[in-house]
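One chain comes next, on its own, written as structure tokens: the form predicted alone.
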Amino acid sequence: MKSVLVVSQAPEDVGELLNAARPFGEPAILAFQHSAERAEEVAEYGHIVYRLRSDRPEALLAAAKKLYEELRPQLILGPSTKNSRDGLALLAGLYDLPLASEVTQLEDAGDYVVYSRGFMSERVIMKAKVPKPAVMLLKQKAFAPSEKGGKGEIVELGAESSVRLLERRPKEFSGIRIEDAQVVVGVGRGFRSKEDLKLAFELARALGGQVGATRPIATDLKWLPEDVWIGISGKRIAPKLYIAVGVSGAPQHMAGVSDAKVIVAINKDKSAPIFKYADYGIVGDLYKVLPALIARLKK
């Protein structure tokens, strides 16, 4: 038996993951999608990896089922993203578990989990005790990643389902791993156009940054790919610089900026909701600042 079943989308969350576990006993891991693909990386952390070569959240249902029912873990950990959160709800919900979402710290209370998560843009911040065992999916960047030591054993597992999967269409990817830039500028509605979007791309380039952008931008208008939408359902960042350009601040996607250093925000509406999260603001037209910025960095 493990105490605690970690469900790992993508390498890199592996080490979050293990260091909340880690006051509630021994892990095993279940590694999918990204985290399937390398899982001789996974493995490095020590512990036994179970691979399940799928990205469906009705694979990962199944998957997580079937160790659930073999392991009779106290916690199932995962990360806040989409595929994890369809997968693991469906688990939750078949077994009647208590499941949160955006979870920033984890308490061991005996038979119970205690753990806090912010709403409001983390402006308030909520702590419960609910009874184990329990689905815990944890906010990215909420835990400091543990240290890699040994070689754990690799397991295969199938990809079961009852759904029938008719056709893939893939979606157009940046490739950009934007929750990794130390500097971000986001933009919003107040860009009249796609092609306009070469001045934020300037600016990046100027500040050593990436463009990420609001849910208009990148999910209605489609003028760039959903891997850089900022947002509650989209990436949560935490650059040491957030440029907020010509974007208006809706609770949706501050939320996913909360825990950026320092935040400065451009827009030419002087009642704009961003200016009240910002720690710098310019009011202005974006199509006269940001040239006037990009040379003067340039210089």
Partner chain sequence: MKDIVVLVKASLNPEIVRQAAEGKFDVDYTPLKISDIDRNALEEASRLKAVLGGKVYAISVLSWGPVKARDKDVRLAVQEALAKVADEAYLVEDDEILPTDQVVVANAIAALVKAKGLRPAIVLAGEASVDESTSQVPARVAAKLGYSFVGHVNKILEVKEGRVVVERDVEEYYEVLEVSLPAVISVTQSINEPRPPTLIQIRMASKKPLHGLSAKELGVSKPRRSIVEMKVVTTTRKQVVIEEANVERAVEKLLELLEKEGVLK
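Return the structure block for the form predicted in complex with its partner chain; the form predicted alone was the one displayed.
Chain only, nothing else included.
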């Protein structure tokens, strides 16, 4: 009998998941989306590894269902990625298991699991209690990783999927780690064209920083790659200085910059919510303010 089924999607997530699993008992690992070599790496934590040769949520459901029936775990742990969410929400639906995602704290309370997670675009922390068995999907980096040790057995699982995959296109990324930058200039829909973003890049250069973006700039307009998208569903950053330009200040965006030391807003609409979330704001047209700011910094 295993008490916890840990669903790992990448060698980087497994340490955190195993650490969170520890108070709940002995884990078995379902390695999903792992190559044979990566499964070897996961086995170095010393627990049995079931390797699923697929990266589809439907295949994850089928494998997790089989292991759930066999092992009868009290807790199913996984990352909060889209494939893991989709596969494990299907499992949760099938057995009426409670499920929470982006979990930041976890406690074993006998027949119950007590957990915390961000709620209302992370402006509220909700602590709740659900009966076991339950599915808990962890927020990345919320738990400290555990150390490797031992050598677990690897069991290969067959994949079933009723869905026909016709095509897959990798996304293009910039490779820029805005989460490491001390200064970030955030661009929003206040910019009228992709070309105009050069103003933001010039400002970032003058300050020795990087350029980040709101969701629509990265996903709808695709003016910038998704790895510079800031917010609850994008990157979380904690620079010394964040300058939001033509950004309205939606709570889902601001959740990504709440740890910035100083926030500056440049927006032409005096009533834009961003001014409530900023330390300093200039009410003005970015097409006038940015050139003036750049000129002054270059002096």
